[in-house]
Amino acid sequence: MAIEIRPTGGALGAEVLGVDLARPMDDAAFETVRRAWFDHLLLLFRDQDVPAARQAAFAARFGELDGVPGWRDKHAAGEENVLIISNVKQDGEALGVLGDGELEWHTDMSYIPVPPSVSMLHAREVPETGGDTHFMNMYAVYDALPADLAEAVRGRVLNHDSSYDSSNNLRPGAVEVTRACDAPGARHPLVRRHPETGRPSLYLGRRKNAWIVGLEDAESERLLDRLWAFAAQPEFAWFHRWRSGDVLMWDNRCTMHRRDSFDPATRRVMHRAQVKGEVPLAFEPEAA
């Protein structure tokens, strides 16, 4: 079966038929699949049952596995580079991590000097309701900035807390962060410049204790609240609701995405693996 690349017709997203994650692809095959994830930021596969060494063998196929620190325990079985995302538990103990609340919009691991380039997660159980993500186009976020905040964001640079996860909770070990500029964290261009595409987008990571470094604590909120505010714009972003088997990739070097809550007395299983990322360079309007 030829593949075909199917557009949301939404902000970003593309599904991709005709193609069983479960069996080797050839070169032609994925360059096909590689070019639509440039093109569209996220790709979707339906109806998959990838085993996670196969999930891992993909995702390689993008560059080198990357592991998530601390959570080494939480992999699939017999593959350290799947990460299990549930709330599910087994003789009191999370078979993976996350659980069941909201996550907030976020950029994953911003916080770190290489963040990853790609998330792939692979729906094992899925609840009827609940748990749905939605996805962030950050090029198109940043195309459309109006000109004051074009500006205002030119050549800035932006620490990523590191203390609080997506769900707001204090991550182990880490201190409570009262000023925003004393957060720990990477700091990473406002505006990044893709590697492969060369396009700008804007990346904001992650809102709580966000600090552009050289701002006052009160500019950096107004703007921060600006910024945030227009992102938030629904034209911006797309829906997705989870169907078992699903297997949804996205690119975290100009996307961002939010999880909805889901009723705890339900199973919710996905398998994710990450590829690494670079250094975050910034976007240079003159060499474009």
Contents of the next structure:
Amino acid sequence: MAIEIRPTGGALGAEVLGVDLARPMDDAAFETVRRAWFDHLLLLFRDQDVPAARQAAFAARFGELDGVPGWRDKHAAGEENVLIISNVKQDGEALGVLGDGELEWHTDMSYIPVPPSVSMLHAREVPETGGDTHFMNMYAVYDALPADLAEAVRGRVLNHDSSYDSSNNLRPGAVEVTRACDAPGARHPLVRRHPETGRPSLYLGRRKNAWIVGLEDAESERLLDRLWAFAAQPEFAWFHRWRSGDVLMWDNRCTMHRRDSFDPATRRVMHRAQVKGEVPLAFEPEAA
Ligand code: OGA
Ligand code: MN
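If the one shown is the form predicted alone, what is the structure of the form predicted together with N-oxalylglycine?
Every chain and every other molecule in the complex is listed next, the one we just looked at coming first.
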């Protein structure tokens, strides 16, 4: 069956039809998928019955797998590179991570020096309602910035706080941050160049405790508030209503995502694979 790429019609994303991820993919098919991923930033494969080991093998075609250290007991059986994202408890013990609450806009693990390129979720069990995941196209945000904001971000570096997670909880071992400029984490260019497409995107990470290196606290807050308000416009986003069997993969270098909360009495179980990225590069516009 030929592969068909069907764009969502929204700000980003495409559905891929004609692929069974449980089976190995030949190089030509993989190249079609890889190109579609660069073009659409996010790919959806419906009705996939894919064991964790096969999901990991597919993710590994995009680069070296990243096992997300620290959560060693939350992995799918026998698959140290597949993490469980779930609210389900078994004998009082959480099966996975991230619970049932809202997750605020973020891009995965931008607070480390080498953030992941790909995140891939396989929906095993999903609630009837709630738990939708929203995505933002950060190329489009950058491209649409008004001239004064484009000028204000040029050449800037952002400190990405590592102390809080996207549910606003302090990470294990982290201490409370009182001034954003003192936050631990990693520093990356605010406008990054995608290593494959060469396109610039706004790299915001998370809002909490973000700091634009070198600016006074108040000035950094003002600029970040304006950037986040601009980015939060609906025209840059698209959301996904999950069905079990969905595999969704996104490019962390040029997208952000957030998740709606869902009823704690319902079950949501996702298998998650992640691929190591590269040190984010600054976008240097060609000299005019
Ligand atoms: C993630 C994440 C969102 C979701 O896995 O990185 O943010 O919908 N998950 O569970
Ligand atoms: Mn995430």
